[in-house]
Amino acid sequence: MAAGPSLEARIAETVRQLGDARAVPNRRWLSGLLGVPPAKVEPWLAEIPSLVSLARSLRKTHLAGGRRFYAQFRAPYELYALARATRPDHIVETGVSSGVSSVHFLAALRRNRRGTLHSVDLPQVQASAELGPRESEVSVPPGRSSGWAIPPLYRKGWDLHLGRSEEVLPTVVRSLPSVGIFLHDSRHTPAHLTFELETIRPKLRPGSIVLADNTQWTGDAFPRFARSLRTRVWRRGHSDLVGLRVPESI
């Protein structure tokens, strides 16, 4: 009997269906954030092929929304694996756009059968049916809202808050007993990232994961926060997506 496709081939097919070659999971980054040997992350990566239908749905919805190439979050499968491995009660993210990061968090929470994703977003809406040459690809198509590509099946456990992070995030964080995972993907300036990190700091616990994208624009804000927690920064390959794991004593 011929062997079926390898795990790597099935992961590659899921990535292909999503339509973003950057989404190949980075094992070293994942194992560093979780504080385990690379072999220990394999059970979570083995679940990625089960997300192939979700990948197809996201790609189809993006194309229907005029996003032939979409500037989506580059590490959705690591988000899924982090949420599966740590089984957080509460995940907080700032920045949603079409919902690529959101839906992979939600897919993990659905499989965990526990947890809530709290998302904060101030959507930019494109002016007409077609994206203008000077408009950002993270803009929301007319008639849609933040998370417009998330299938209805995955919306359970999603707590979406629309508004400026400066106004909404403190209220959301105060209402939570803890934050197991935090993802910054909103306005990328040193001051704003610092604000968000300091806002979630009181609710972080040992083992909490903190992530920030597009740190090429945020200067020393994330490394400084890591130093204050006496932990290291893990960079995803050569990209500007970084993360840290809160140490046992904070």
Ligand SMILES: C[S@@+](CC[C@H](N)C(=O)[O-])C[C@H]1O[C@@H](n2cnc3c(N)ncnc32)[C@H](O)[C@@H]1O
The other form holds:
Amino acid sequence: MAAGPSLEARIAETVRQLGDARAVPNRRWLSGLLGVPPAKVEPWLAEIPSLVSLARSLRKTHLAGGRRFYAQFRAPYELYALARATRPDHIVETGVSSGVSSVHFLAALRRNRRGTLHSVDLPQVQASAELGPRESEVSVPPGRSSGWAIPPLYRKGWDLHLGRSEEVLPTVVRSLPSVGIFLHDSRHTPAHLTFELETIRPKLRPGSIVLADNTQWTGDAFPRFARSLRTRVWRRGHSDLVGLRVPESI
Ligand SMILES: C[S@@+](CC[C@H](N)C(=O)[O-])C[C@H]1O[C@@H](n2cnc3c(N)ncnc32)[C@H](O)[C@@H]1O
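With the form predicted alone done, generate the form predicted together with the named molecule in the same format.
Zooming out: every chain and molecule, the one shown earlier first.
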């Protein structure tokens, strides 16, 4: 009997359905963040092909919403794998847009059968039915809200807060006993990233994962935070998506 397609081919097909080649998972980044040898991340990566219908649905909804490009977040499958590997009780993210990062966290928590995603987003609303030349693809089409591409199946239990992170995040975080994973993908300024990192700091535990996208705009804020925790920064390839793992001796 002929062997079926390899795992690599099935992951590539899932990425193709999502519509952005950047989403091929980076094993080195994942194993570095988790502090395990690359072979240990394979079981989580082996689950990625099961997300192919989600990928197809996201692409279809994005295209129907006038978005040529699938996402504002390049590493959805690593988010899925991190949440599967660490089985957090609480994930916090800022910056939802159409919901690509959110839905990959939600898919992992659903499979874990435990944990809650708390998301904070101040949606920018697109002015008219067509995305204007000066409008950002992160804006939300008229009549829709943050997470507009997330299929209903994944929304159960999702704790979404609409508002400025500056106002909403402290209240959300105060109500939680711990933060297992934090993703910053909202307002990319050094001061704002520092504000978010300092807000979550008291709820981090050994092994918590902290991620920040678009750090080309946030200066020294993330490396400084890593230094204060005496841990290293893991960069995803040559991109400005970075992360760290909170050490045992926090
Ligand atoms: C890059 S997009 C997020 C992309 C998302 N993580 C994804 O996977 O598609 C940034 C989002 O942050 C929102 N945002 C910008 N400034 C914010 C703030 N101060 N507080 C909360 N959300 C903010 C934007 O409106 C937008 O929805």
